[in-house]
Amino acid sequence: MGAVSQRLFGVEWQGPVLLASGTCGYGEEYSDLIPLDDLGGLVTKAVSVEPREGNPPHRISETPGGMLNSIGLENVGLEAFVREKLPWLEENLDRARVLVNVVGNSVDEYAAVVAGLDDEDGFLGYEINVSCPNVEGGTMFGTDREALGRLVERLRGETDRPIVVKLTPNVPDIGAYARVCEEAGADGLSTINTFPGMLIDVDKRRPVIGNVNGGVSGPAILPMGVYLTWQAATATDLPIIGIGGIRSAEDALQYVLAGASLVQIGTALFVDPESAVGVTEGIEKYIEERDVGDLSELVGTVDVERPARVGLGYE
């Protein structure tokens, strides 16, 4: 994987595509799928101080384009993720580099679980969950600024190993959230999170979710996601992870392009668990039939020229 592989957080990634937080469990739930060790790598489910029983059913309602999703953030907890979980990504993953997703209801909490997990072995960094939105209060930190940067500055005094904060889509400039966690002290950003969304039952005329609303995922999101990624990349020099709506290389090409140096890929395993394997060799491909060096080489050089605005629209 020469050609896709990159140095990253101080680290070598074997190539650009990891498995997204809340799609493959801890690691082990999709081992005899697909071979985990052959990924860039992955990012944990989410990680609380104390375990998190998640929300009520239904919790996971198909859309036409993607997913509504309201697991709540489900977890097993801090204490059993480190005698339970992190054991076996030690023990069965030596290539593939591994994000613990971390979740809080406070600044304390968040800071609770770094602390918790920072002299453990088995993964790389965290990302830092700040834009759930099927959560009360999911998306706290991730619409306030100035708790967005007290967050994350906390978090830095705890810990020296990479820190990538998720964003939520649901803000007016993703890019002054990005200078945000940039100034803060952040390694790098995930972009994006879900958008918040609602399905009725017409028959029932209740709510499809059992906590009303959740996240939208999928192939819907995947312009937004590419548009938000590009945002934050002209706003920032931080690293960039790209999120929403991958399903093909032609789509992690897009967030690349854009400016992500890496991806994640979600709600298209649900519908095939070979699909991150399918992205990886395209993009390999792709790079090779371009005769393009690496795949850093293609990281933001989408060519943007904006047409001259003259009234209402552009010509």
Second form
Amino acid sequence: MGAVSQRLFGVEWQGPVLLASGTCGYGEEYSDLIPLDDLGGLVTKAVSVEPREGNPPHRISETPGGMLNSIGLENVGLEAFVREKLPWLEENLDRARVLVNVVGNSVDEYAAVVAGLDDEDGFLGYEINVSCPNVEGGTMFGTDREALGRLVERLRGETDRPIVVKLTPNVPDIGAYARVCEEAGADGLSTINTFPGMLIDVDKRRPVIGNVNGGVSGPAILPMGVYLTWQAATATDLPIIGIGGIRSAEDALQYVLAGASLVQIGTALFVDPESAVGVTEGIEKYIEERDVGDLSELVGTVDVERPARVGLGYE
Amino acid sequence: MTATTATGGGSAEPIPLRENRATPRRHWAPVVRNREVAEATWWLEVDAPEIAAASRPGQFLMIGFGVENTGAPFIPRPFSVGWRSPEGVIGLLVRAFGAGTRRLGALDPGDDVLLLGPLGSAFRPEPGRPSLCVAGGVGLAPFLFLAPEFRDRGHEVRLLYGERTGARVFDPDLIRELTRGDVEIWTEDGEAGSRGLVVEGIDLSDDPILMGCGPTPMLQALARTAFEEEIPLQVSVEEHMGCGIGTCQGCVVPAAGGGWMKACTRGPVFEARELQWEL
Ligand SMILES: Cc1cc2nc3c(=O)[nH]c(=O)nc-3n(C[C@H](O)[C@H](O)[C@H](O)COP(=O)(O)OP(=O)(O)OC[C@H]3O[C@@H](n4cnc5c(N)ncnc54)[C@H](O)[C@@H]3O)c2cc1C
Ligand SMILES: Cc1cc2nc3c(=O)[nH]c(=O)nc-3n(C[C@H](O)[C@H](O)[C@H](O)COP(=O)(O)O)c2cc1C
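Starting from the form predicted on its own, produce the coordinates for the form predicted in complex with the partner chain.
First the chain shown before, then all remaining chains and molecules of the complex.
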């Protein structure tokens, strides 16, 4: 066991870096470019019961230090995922762990995806994307504590595999949502999904994104992601996967110190597929240079108690 | 606006624009040369032998500056392979559009760029028929690469190139040198070549197939001609891209049968009949 490996969700993770949902397809696309099986793992593109066509273009645009996207959860659907995508993951990933990102418009739809996957091979557990409209309740699962609790409870009843709930940053008190997930039986949390945003083309006087608004990702959201991860970590005992704007080991370590055991890299993969490899190496180097025993000893150790002082020479 | 949609008939089954594609490579490459060749337009040469050797006309590269850079372009930008030398230098025709392209225009020899490529589908000749290539603006780029490659393989190529103004025209002598053939130029202001729209230069008397790359109105005009005259047409399309390899699903274009196709992996070169048109 190396310094960056950990036991979490009942299994061994060889490294802390995963590729984020929606940024690595179903794994295969990056297999020629980076040694996928050397990573901690990956999270698939969202899977819904039925295939989804997604939103009209433009679906993405750059914004300073990041990007705005509204893909519309385009995906092949449960059946094709099982038939065409899972076999590749099973065959090609041995040590890297796979979480399947799950979406739905109702509790039943989420449950149908989990039930439809649970007996298959090729993945460890689920990452539940709750940034979806709940057609029954008229809200988003991720911004409605009651709906969130019901969803997680129901999924807990469907599976013994790890359930990681991916929280939306779009709430006033993420700690409360984290506790709801914990009480409903979740095994972990992913913090965070994208922030809502909009860009306007001033020549055309129209939104740049076909769907009007989208989600902001990339380095621009790093401090918000770190803060929300810290808030969630202080509110629950669940293991956390930190996400948002990570492109270097230092970024990833901020999430770890804030309370994340694992991290995910999304947008930075587009900038450089090898960034995922570089982050892992950088974390190993940090641990070695500082003589920390292993990564788990760093998790959540940010020192916020030390009083801020104004005198010169304070260290 | 009344828009009629047309698919030009036919089915959207995959066609062999996508055969034998090389595995994309990611590596840093030094700029060898960069010069302004027309108004706000640069001919950028990068040294990337592996990618050059694997590229086919119509394919593109994602060009970026790595994760330590957060200024535009942060997300890499797509550019057609505009030419390659036997030594492995790739030529790119870059026109200032926003902050990202202006930064590429300002690159100096020795600066490094991060490349991912070659990516996407390629133009495909039809044996025995000339390829009539119609380029609008920097849509010229893939044809600078295509013309000599196709000619070397014994296919006839005719190149039509249009710009809005004469000041934007890429040096015709350099075009002839790079393509080892002739080029017919059209400008809307009449300051270079013939006055008018490049599609006015289309001559179908020698039974060509059509290939197009340029602004959407030009592609629409080509599609109208192709569907009316029942001539095969391949077009290279543009859409905002994130990853270039199909994972982000950002760069979709409308498919003839409904739904979307990714410009980065199904395209950028499509048979016109695979696409949904508003004509
Ligand atoms: C397959 C393909 C090949 C291309 N080949 C060439 C070429 O050979 N020469 C050339 O000059 N240009 C080419 N383009 C267009 C070029 O990629 C855009 O002009 C460039 O991305 C604009 O970036 P910017 O930062 O200057 O513009 P900005 O408007 O500041 O960019 C803002 C956002 O819009 C996106 N964007 C805007 N316009 C386009 C566009 N037309 N295509 C894709 N993304 C766009 C950018 O990527 C960015 O996310 C090609 C595009 C594609 C898809
Ligand atoms: C193009 C794109 C598609 C995404 N698709 C999904 C998705 O299907 N499910 C999901 O839970 N998150 C999705 N996300 C969010 C990312 O997984 C991640 O939470 C977010 O981008 C922040 O991380 P980053 O800054 O490293 O990109 C997507 C992000 C991007 C940029």
